[in-house]
Structure formats: C-alpha cells, structure tokens
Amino acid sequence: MTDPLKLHPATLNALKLGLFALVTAALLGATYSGTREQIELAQLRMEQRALAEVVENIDHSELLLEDRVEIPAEGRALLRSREGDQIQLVRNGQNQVVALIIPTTAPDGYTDAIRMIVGINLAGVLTGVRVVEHKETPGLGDKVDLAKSNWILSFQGKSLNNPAAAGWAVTKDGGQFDSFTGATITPRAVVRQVRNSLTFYRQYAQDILDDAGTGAATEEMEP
C-alpha cells in the first residue's frame, strides 16, 4: 500500500526547487534593498556635501542648511526643476537668511540632462555652482564635473549683470566661459541654465522670502 505521505521523487524536486527559488528571491531583495539603501545615503551625502560647498566663501563663522521652501509653480519652467525639487534658504549664526541654494536641470546636455545647484547670495551674485549629476562622456564633458576640473569654479562672484547678456555663452558663441575642447554642447547648456537660475531669482527671490515669513529682503543687484 502506497504511504499517503510520501512524496513522488519529481514532486519533491519541484518543491525544493520552489523553496530554493524563494530563499534566493529573499536574499536578492535584501541585498537590493541595502544596496539602494547605500546608494541614496551616498547620493545624500554627496548633494549635503555640495550645498555646502556652493556658500562656502560666504563671510560668515556658521552657515545653517536646515529649512526648504517651494519653487513657485510659475518659475519651475525656467529652472526645468524635477519633482520634489525646492529651494534651500541659507542662514547664518543669528538665523537671518543670507543665500539661496536653487537646484536646477540643464536639459540639453550632449548626453542627458545635467543636474546642478546654484547658490545665489541676498544681492544676486552666484557664491557657487555644482554639477550633482551628469551622464556625459568621460574625458570631455564630464569636465563640469569639479572632481574632472575646476571649470565650474568660473561661475563663483558672476551676476546676471557681470557679465553682460552676450558674455554669458561659451568663447567659441562670443562668450566668456571657456568651452571645451572637442565638447562644446555641455558648457554651453550649463552656461545657459546658471544664468536661467539667475534670472528666476531676480524674478522671484523675494517672494520666496516673503512667503517663507523670514523678513529677509534682496539687496540691490550687482551691476
């Protein structure tokens, strides 16, 4: 008489292949989900690292990143701003706002977009630029890049005054950022987009004060 308990050989197989099958999707899984865990913590701490590094000529002992605002929905085209991008308001040892760290997308990088953050100070000048993510080819744009060159330096103490409209543009368009050699669509897309970023704080700046209730006013632009 067959025992009701005893398995077929075929049968048992498939179930320790489908028992073997779900240990490994598990272990897959977890080791995806800490493996994403370290990306974005590193991710975290690389744009932590950038905002700080785009006010760090500001004249001031301590610098506060704590608080975030809203990009006005009207503005969001001109900084081409992603979902659950805002603002960073910069504060100083006595809480008074001092800067603003905008992040913003310059669309037509000669591989992908180009992902930045801008620091602007209350009188309209940029205290830095930072390239947080890019895909462009390594060797040639992927100079924006301050680990691959100091090009982004260039941008620190410009207005959207200084220099005037057709300064800001790449040598080889008459400008006075310097392109690249063999690459010439990567700066001159972050060209174009750090001076969009200074257009939409000169349009916007003090409404986003004003509605972040921090009683902090632009000073007068630089010339």
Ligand SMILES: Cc1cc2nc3c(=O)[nH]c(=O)nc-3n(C[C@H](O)[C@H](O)[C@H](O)COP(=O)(O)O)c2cc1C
Given for the second form:
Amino acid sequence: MTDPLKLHPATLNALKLGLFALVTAALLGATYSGTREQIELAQLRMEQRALAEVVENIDHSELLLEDRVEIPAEGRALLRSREGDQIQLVRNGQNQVVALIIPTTAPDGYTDAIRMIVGINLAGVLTGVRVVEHKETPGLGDKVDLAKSNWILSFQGKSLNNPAAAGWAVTKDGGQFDSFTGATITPRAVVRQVRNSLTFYRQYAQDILDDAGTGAATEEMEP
Ligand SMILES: Cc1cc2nc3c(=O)[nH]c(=O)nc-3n(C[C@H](O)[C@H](O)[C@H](O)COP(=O)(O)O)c2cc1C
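I have the form predicted on its own already, so could you send the form predicted together with the named molecule?
What follows is the whole complex; the chain from before opens it.
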C-alpha cells in the first residue's frame, strides 16, 4: 500500500514552484507599495519645498501653508487649471493672508504643457515662480527648471505693470525676459502664462480674499 502522505515527485515540484511564486509575488507587492509611498512622499516634499520657495521674500519663520481654496470657476480658463488645482493661501503668524500661491499650466511648451506655481503677494507682486512639472528637452527648454538654471528667478519682484505690457515677452520678441539660444518656444510659453497668472490675480484676488474670511494683511495694491 502507498503512503498517502508521500507525494509523487512531480506533484512535490509543482507545489514547491507554486510556493516560490507566492512568496515572490508577496515580496514584489510589498516592495511596490513601499516604493509608491516613497514616491508620493518625495512628491509631497517637493511640492512643499516649492511652495515655501515661491514666497521667498516673505519671513518664513511664521508662515502657515495650511489652507487651500477653490479657484473661481470663471478664472480657471486663464490659469488653464487642471482637475484638483487649488489656490494655497499663505498666512503669517497673525493669521493674516500675505500671499497666494497659484497653480497654473502653460499649455504651449515645446513638448507638452508646463506646470507651474506662482506666488503673488497682496501688492500684486511676484514673490516667486517655479516650474513643478515639464517635459522640455534637456539642454534646450529645461532651463525653465531651477534645477538647471536661474532663469525662473527673473520673475521675482515683477508685477503686471512692471515691466509694462511690451516688456512681458522674451528678449527675442522685444521683451525683458532672456530667451534661450535655439529654444524660444519654452520661455515664451512660461512668460505668457506667468503674466496670465498676474491678470488672474488682478481680476479674482479680492473675491478670494473676501471669501477666505480672516483679515488679509493690508497692503497697497498696484493699480
Ligand atoms: C529635438 C529638438 C528638441 C527641441 N526642444 C526644444 C525645447 O525643449 N524648447 C524649445 O523652446 N525649443 C526646442 N527646440 C527648438 C524648436 O524647434 C525651435 O526651433 C526653437 O524653440 C525656436 O527658437 P529660436 O527662435 O531661438 O530659434 C527643439 C528642437 C529639436 C529639433
């Protein structure tokens, strides 16, 4: 009589193989979810760093970056808003709103749309701009990324009237913002969209601040 517990070698091999597959799948699954969490965390950190950076001439020690508000529906076209985009209110230690951080997308980059965040203080002056996502060509269009060049810092301190309308263009088009040699399309797209963000601010900031409730720090707004 054959021992019921004694398995045929082929069955045993199949079982071993099955067990190996199960263990491997479990290990892969664990590694994948760990990696995904790490990527999400890295993205969150990147976003927070960028948010803090675009308000760089405002005292950081007391800044709160907690509340976000919806973008007024009528203003979404100007910003080329995407699903989930919200405006970040920047408050100081006295809970006064001192700046808005506005997400916006330049639709006409060379390769694809260019995602940015634009910090604007209550005087309507740019506190900083950062490209947070792009697919422009390395060595050509990617100079809009602070990791590659300081070009994006040239927006700081500018406003809708500084420079005047004609100056809001790249040098190749007669404006004030440097062009990149052989790659004008990318900086042109960014300059246009930063200006659109300032126009959005002029048209909608007051409503946003009124809705936000707590006292906005009073500052003379540019005409
Ligand atoms: C492979 C390839 C990649 C390019 N990538 C970019 C880019 O990322 N950004 C850009 O503005 N132009 C890029 N260009 C150049 C544009 O086609 C275009 O010639 C240029 O933006 C016009 O700038 P210019 O007026 O200074 O000549 C690329 C061209 C090629 C052939």
